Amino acid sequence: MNIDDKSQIRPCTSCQMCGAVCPVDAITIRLDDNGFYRPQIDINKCIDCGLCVKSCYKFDHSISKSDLANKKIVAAWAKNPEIVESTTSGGIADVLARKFIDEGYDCVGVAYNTDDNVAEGKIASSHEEILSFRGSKYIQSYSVDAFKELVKTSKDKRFAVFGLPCQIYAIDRYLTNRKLRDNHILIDLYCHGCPSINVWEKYINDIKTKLRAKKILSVNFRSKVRGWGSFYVVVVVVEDVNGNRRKYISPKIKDEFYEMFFSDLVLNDSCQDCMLRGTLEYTDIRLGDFWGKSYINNHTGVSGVTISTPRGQKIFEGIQGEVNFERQEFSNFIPYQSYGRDYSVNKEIRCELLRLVSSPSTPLSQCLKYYNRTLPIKTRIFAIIKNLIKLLPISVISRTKSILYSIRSLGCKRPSTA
């Protein structure tokens, strides 16, 4: 029995580590024409082990939404303000990855490539090479490779571990069936689903060409440019021979790129329902930014920490020296996140606007116009709206969001984090 198998309850997350417990090597990951990591397996290879399926959400029957009652929540940023600033929300995430290496375990985390353009798992074992985990990255990571080197060596080595929810689920299946789960640290992220690949590649190739640029030298997938909690893509290039350098700073409304991620349409398949989305079962502490009324008027960044075993709470015991927190309700943070959430979308619309996206020649400036002929009249109306108050100062949005939120709270729609 391989992951191939007909008896899958739900789609493929392309967490990739099937590949990584593969003995034989008999499964490799590519991205598929939507632009989705997906494995393939060599049948002449495989050996019908069955470790792939052990640590698959594909055939979990036992999974099952979190009692948030037996878990703790805490709002917190770090103290070094250089930190905060360089991260995308509170700065939590580079704390714990500094007090984990300095404590003797290899961090494995999310780096950008700019010359291919894709996030990629890494290993870090010093503080200089963990700095490029720094900053959210919206895109599905290839990341087989890391988590071929964490089979490899977990017997021998301790790792600390920041992932999505179902890559940490795998790790968490195979450390366990492994009797190695209290040797390593589990992080994993408050998420909202991956896009495809496609999108971003129009997206960055647009940039590439709009600059002119010759190499880029860096991305910031959610920059502080205009404070936190906000959506602004910022990119660093090289434009000529020289070594000049141009600033790409996405506008205050209708970036495409988070206008895709944002309409459900294009997230993979696994993303419309995922369970793992509301469960913290298998992680040690749940990151994520600490949307809502509650820091409504903060705008370098506070992030909300979820601790869900006792060696999550340790670990938090272990950096409260470098960190400013706060205490916290789940009901001032859980309404903001996209935890427990399903994406109800329309299939033949998704099915469209991903052929169009995987297609070279369509920009994804149509792919875009595709979409907004879908929307019905209210949501136009409604993004507009929205559009324009993002045009506002600063101050005058959180003003505007406090009031929505008050309002919501009475009994509306849950509020966006866009």
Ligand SMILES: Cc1cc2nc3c(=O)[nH]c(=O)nc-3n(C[C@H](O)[C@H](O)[C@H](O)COP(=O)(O)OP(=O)(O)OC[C@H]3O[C@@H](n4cnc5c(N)ncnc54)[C@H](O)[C@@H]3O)c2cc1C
Given for the second form:
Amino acid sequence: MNIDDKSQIRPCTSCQMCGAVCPVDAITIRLDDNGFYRPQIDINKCIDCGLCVKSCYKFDHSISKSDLANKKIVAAWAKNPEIVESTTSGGIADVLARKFIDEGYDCVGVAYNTDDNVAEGKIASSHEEILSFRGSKYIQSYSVDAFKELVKTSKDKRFAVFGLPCQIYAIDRYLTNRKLRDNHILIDLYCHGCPSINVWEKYINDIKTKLRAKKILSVNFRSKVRGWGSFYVVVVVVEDVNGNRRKYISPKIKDEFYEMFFSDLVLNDSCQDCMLRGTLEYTDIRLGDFWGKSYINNHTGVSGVTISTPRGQKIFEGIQGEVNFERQEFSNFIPYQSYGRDYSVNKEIRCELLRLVSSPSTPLSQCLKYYNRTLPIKTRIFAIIKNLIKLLPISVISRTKSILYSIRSLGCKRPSTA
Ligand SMILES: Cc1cc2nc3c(=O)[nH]c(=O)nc-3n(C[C@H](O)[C@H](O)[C@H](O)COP(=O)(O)OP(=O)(O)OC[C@H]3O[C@@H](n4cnc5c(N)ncnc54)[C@H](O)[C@@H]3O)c2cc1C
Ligand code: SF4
Ligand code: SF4
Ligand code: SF4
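Following the display of the form predicted on its own, present the structure of the form predicted in complex with the ligand.
Complete assembly follows, chain above in first position.
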């Protein structure tokens, strides 16, 4: 039995662990037409060992929700302001990775490759190497090579792996099956989902054309140039055809990449009703942005740090000298996350949007026009109001959001994570 077996009960998460565990290299990871990484099996090579299935989410009947009463949450941010400034929330992933390197672990994380404009799983063994892990890259990473190295050496080395819940789930399954889980540390992220890489490809190519770029020097998916909390700002630095350094900062409203992302329509199939973003059973610690009312006036960044295992507790105690932290309640955090939520998207619209996004001749602006036309009038009006609020000074935005959260909590409705 291999991962193509008909008994699968869920769609593929693109975690790529099947490609890493296969002992005869029968699985290759490739992008499909819709822009998601998928495994392809060479059936002539497959020896039917079943190893790939043992780490695969598609077949697992035993996944269950976590009892949050057994978990703990703290709000935390690095004491070093340089770390907070150059990371996505409070910089806790970076503080942890540094600590793990000092303790002799190899860290697995995701870096951005500016030559090919893709996110890639990498293994780092020095403070210098983990710098490229800073900041979330809101696209699927090509991680099979890093995971192959982990599989090959996980008996002799100690790894601290940072990744999305679907990646961490698959690695946990593999290590647990081999009775190696205790030698390694797993850290995952609160997760809204991963969009089609075709969206990012169109977006970054538009920026390259606009700036007449010869070479991309750096990409930040969520810069804090306008502060943390209310904005998703993409910053791209390029060298143009004349050899000048030029910078792109995405607009305050109507950023095409994030409009697509938060439509939920172009996320991976498995992200629609993902069980893994709603369970904490496979990770030691889960990190996220501490959205919600508690830190609404903080504009530098706060991480929500969920401690899931006794080992996670020990790890957090080990970094307490380097971070500011406050014990928190899940009720101040979870309602502002996609944790445990399913998205109900229209399948026909999703299909058409993915088709448009995969067509090289359709600009991203046209894909968005199609999407906007499908929205009900009420949603369009709400989006206009939201955009008008985003144009206000950051202190006014915070106050407005705080009022909106209070009104919504009175009506017992879940606030959006966007
Ligand atoms: C696709 C995606 C969706 C997310 N959705 C949410 C959400 O809904 N709510 C929320 O609170 N937080 C979400 N996060 C997590 C959040 O963006 C921050 O990564 C987290 O708060 C940790 O930030 P930090 O400041 O501690 O460190 P950072 O330096 O920002 O940490 C980034 C860490 O994430 C890893 N990483 C970066 N890109 C990827 C990737 N594509 N795949 C796997 N690992 C990656 C890096 O290796 C590093 O360890 C998401 C992250 C990603 C990548
Ligand atoms: S979910 Fe992961 S392990 Fe399963 S088929 Fe997809 S990439 Fe492979
Ligand atoms: S069953 Fe074994 S040999 Fe076949 S694809 Fe899966 S891991 Fe590879
Ligand atoms: S929502 Fe689930 S399947 Fe999608 S990227 Fe996040 S953890 Fe993976």
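Between two forms, the rigid core is the largest collection of C-alphas that superpose within 1.5 Å. Numbering follows the first chain given and starts at 1. Note that the structure is predicted; figures quoted are calculated from it, not measured.
The two forms, fitted on the rigid core, differ between these two forms by 2 Å or more at the CA of G243.
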